[in-house]
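Just one chain follows, in the form predicted alone, and it is written as structure tokens.
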Amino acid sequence: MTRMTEPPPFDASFQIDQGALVKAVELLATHAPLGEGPDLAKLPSKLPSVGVDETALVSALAKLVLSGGFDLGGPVSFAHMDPPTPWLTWVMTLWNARLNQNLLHPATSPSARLLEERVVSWLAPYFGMSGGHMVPGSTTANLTALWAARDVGGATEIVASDTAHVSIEKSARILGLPFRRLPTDETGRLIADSVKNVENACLVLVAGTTSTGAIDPLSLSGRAAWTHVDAAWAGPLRLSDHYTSRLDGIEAADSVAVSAHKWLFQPKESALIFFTDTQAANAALSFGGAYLAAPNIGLLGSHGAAAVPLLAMLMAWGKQGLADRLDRCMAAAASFASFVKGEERLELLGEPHTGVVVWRPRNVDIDMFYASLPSGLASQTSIRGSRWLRCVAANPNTDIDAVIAAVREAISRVY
């Protein structure tokens, strides 16, 4: 006689709770960033034994993790390279959690393969290159390409700039291959003259450096075994008609990686990889197994919908959209940049290419004239072994006559 068991209880976690999903909406509405520090007195220091009510605990994680965060977006926003997202993207990102949809499986994520392909389809071709992928980053994008430059291209070294990204040198280690350094001008630009017995090498342009968004001569893409253009930062502005000049170059590339969750304003971590020739690139990135429907390419083995709020955000603006956003940061950079020239307590290094721009107080101390600033107006960055303040231009909503006057009434202080 077959024994009766009970069914399993059912389990309201996995379902919607329309009521909590609408007091979420609301505490995202009404907990401003930064509003009050993050208090951690009522975390647990250990892992509960029991759990809580989960409603009760959306409302009490707010005040942690919205009221604790920053404001990318607020009005003097304009000290680093991460940019507030637009509202549609945390609407797409909450729908990709709910879903949860693994493209390394076809069967899992049956639409967000193909709105990967149709995004990438189409910003490929902006760059000059036939395809390529997501990843969760720009670190990510590079060993990527470094990897394809070793197994496709044959490049038995990595030769960069001494102003390249962090990931560049770590790429070189993993894939065990030499990394060889050149120089830069006064504001980190590669110095052309430099690059010399490259043709067994992969050559790493960077457009947009991390400290001064500098460009380095795209000029020399082709030179080399494989060119690799690392436009984590300034890639987007290939969208753009009035700034698109500035990457003139990056059509001759092997390979592109720009950061999504950058200039193209989307939630962290989302990046883009491009290839000249995906096919030979895919080919020796492929990985199969009895398990998988289709190759795994490249390094990510579970890969999420990360293309959704992309795809999504492209729709609602189009590229003009995009690009009239992008302007506006360029033109909140060089109208600050022209405020620093003129003042005379204040020095700039260079003009701003790429939305980046460089200066500090003269005559004064760094660590005081910065501490004077409203938080998030500024950081700091070390050039040559010489500090400096660093403005990045990646919120359209910067209010630069607000920025302008925090300056000035830091002047006011320090002086």
Ligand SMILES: Cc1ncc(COP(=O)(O)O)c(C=O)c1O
Contents of the next structure:
Amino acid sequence: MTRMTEPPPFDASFQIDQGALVKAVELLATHAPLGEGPDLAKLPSKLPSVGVDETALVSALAKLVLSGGFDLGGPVSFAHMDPPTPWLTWVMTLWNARLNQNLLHPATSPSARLLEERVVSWLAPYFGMSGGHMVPGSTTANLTALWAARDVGGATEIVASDTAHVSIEKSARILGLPFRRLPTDETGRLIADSVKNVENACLVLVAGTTSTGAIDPLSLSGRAAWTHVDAAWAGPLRLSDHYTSRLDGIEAADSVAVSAHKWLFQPKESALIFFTDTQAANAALSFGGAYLAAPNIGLLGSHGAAAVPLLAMLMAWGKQGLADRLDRCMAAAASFASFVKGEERLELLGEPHTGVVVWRPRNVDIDMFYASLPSGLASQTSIRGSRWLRCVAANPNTDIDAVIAAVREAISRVY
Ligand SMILES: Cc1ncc(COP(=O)(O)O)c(C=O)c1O
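I would like to compare: after the form predicted alone, may I see the structure of the form predicted in complex with this ligand?
Full complex below, order starting with the chain above.
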């Protein structure tokens, strides 16, 4: 049979261009992130009406995107809860982009849905949970949990410490539930005695507060109508034999949130929400639709295969490899805290429990001191109205001697 119309022109934009991909990887290797920020003058000020050669564009963007970025894996990178990512996750992310699977539909994600179920089944038991699903961050994980607390646990109020992450109050607002704050001690840990009248509440306990890395008394799990543990930061410590006991009590919670793009070294956006009774949670959080072949569980509509890089990294490292890296981070935090304690011009807020070291210089302007530190070594935080510096051991390649040398240098400049 002869065609009535000409076939459409072959569109190479949707095909593998091996040479261009190799070139892109070379650029990744040769353009170190320098934290320069992009030179916006080099970008068109308006949407270009015609395009340019794609391979040439990749080279042109390398300076803007790669050199402009900040190196989270550098020797003195010690400031934030954002880790460097292992190279294996870059490859898996590229594969994900190529396939663009949508976990909303089994037909468009024949492998990805099953891979996510498998990763979740590997991790959930460490938290005493039966299952769950992946979400783009712990903000979403917390909202999902609090939704289940309301609709499965019957919670009519959200109760959390005054250092709980802003996403808890945000979730309470979205869900139309009143939010009650409880007091904390000077390290940011919930005061256990203040937990009263929670029979009808969702009690949120934090494992690794944002400012100080404090762990709330997790032994309170199970007292409320629903207990949610926000383990966005410190959850992965559960997989370290050395530190797992710090999170004892978490297994009695009803739900647990963990950010994989924090201490599970994943590219953003990647997090997990786990439930004790996954069946009940899924039933309450599911919506069907005429066009959906499977129920849509949770907050997300279309979403990608965040489990793939996580699965690859966990297979490559094993539990022990992950634990070794976490232990290294914890050791770096302990060494830095010990340096601060021994330096009379510096003050330490308290021992770091989850790799977060809160400290500051004594008797000098904190802004001046902060400005003399290399960028990315510390961040700033406010605790009970007082300003502090904060280091977070998310980078297993932090060179603690280089960090200490840089702080000594700042001391010699400022004092
Ligand atoms: C304790 C805590 N909970 C929740 C979040 C929110 O997580 P995400 O940034 O993954 O949305 C954070 C972020 O820093 C956090 O520290």
